[in-house]
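There is one chain below, alone, in structure tokens, taken in the form predicted alone.
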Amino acid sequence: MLEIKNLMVFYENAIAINNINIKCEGGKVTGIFGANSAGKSTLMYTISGIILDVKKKEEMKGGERITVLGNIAFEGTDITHMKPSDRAKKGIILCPERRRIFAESSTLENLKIGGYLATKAQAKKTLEYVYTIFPPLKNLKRREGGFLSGGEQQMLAIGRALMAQPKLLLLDEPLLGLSPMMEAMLARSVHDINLQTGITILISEQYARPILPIIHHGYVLENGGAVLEGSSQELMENPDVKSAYFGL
């Protein structure tokens, strides 16, 4: 479904992504793991095109230079150039770190707003399906987003992008400042997520050990670069990563 070829991205003369290869399999969870300024969110963004505007905003208040070089193809066409829109039209849809929601407005209020590329039908029956998966947000659904605990607001945040029926949901450190239990139920989720609705995601996450049990296949990014890749076995099987996420 996803491929990206030789993706660099620079930030002036600062290499943010370093010659990466992924794939993403349509249908499966796949997950991108590494510290701090590994790169993970700069390749959300790319993925997602919001990479494109902040470039052309850099330029227009002549800041720094942003260049993306290689190749992203989604269901076999090449995205790589193509609007942050358009590949949201194309169902290629970004649950962003920190969660960003709106918080004036109510939690049902968000929800509807992720839906803005649904039909009628496809709102009523996603948001139906965001309340199973998610059942606090049905008791919250009049409360302001920014009254909600983290946790909600993740739910929210997760639940919002549902909305925007995504072919490809990516999940932008989802797991940030929250509890471990939180951390498990939200794992849990994403799991269910895929499982129930064939959705293909793809997960970037510093905390590794609730969400290397859920994936199909990883990637270890350390400065901008992938340095190990397998199945969800493997990679928690591997000595670095058991050293690196498991204390081990």
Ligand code: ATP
Second form
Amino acid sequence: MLEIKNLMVFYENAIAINNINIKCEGGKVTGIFGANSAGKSTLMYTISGIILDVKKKEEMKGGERITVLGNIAFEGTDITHMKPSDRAKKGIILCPERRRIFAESSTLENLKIGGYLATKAQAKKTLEYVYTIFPPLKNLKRREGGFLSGGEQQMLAIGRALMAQPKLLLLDEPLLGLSPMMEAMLARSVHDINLQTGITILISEQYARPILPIIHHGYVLENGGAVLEGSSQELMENPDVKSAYFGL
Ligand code: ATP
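Having looked at the form predicted alone, could you now put up the form predicted together with adenosine-5'-triphosphate?
Expanding to the full complex; the earlier chain stays at the top.
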């Protein structure tokens, strides 16, 4: 479904992604684990194409140069240079780090904005599904996004991404700053979304513990490079992963 080959991303002369090869199998959940600054967000921006917008803006301002090398193929098509909006139309939808919901819009408005690519019938059906997977959102329809708790905002951010009819859902650190209980609940929801809808998911996290059990395959990033990969089981049993990402 998604195949990344020899990807390199530079901010000016600093390397953020160092020759990465990653595959996301269709219908599966793939995990990306790494500490702060390992390159998780840069990878998500590069897959969704947002990096090309950032690059353009930087060039217009005469600021830093961003260079993307390598190859990204989605369902057999090379998308490396495709505009982010065209990638979204193809079904590559990013749920960005720190939620980025519209704080002054209500929960329902946020969800409707997410559905701008969907037909009326799709939007209606997906909205019902979002309320099934995240029941608290149903009672918070009219509440402004800014007044939701961190966990509710994250549910909303994922719900909004679902409204965009993803084939590949990119979740960038969805558990950031949440309580252990909320982490567990959201990890279960991500697992259920994948099982119930078959949407392919790429999820990044700093801490592997809540996410490792729900992935099929995962990669560990360090300083922009993929230093380790394996199935959920293989990564869970790996002593380096245990000490670095489980704190064991
Ligand atoms: P975090 O958990 O902090 O979000 P991350 O794994 O998502 O970290 P990135 O944000 O992708 O990591 O950062 C990778 C590297 O690229 C870091 O060294 C970071 O400082 C650098 N970087 C990220 N964005 C920019 C930018 N716009 N300009 C220059 N350097 C950047």
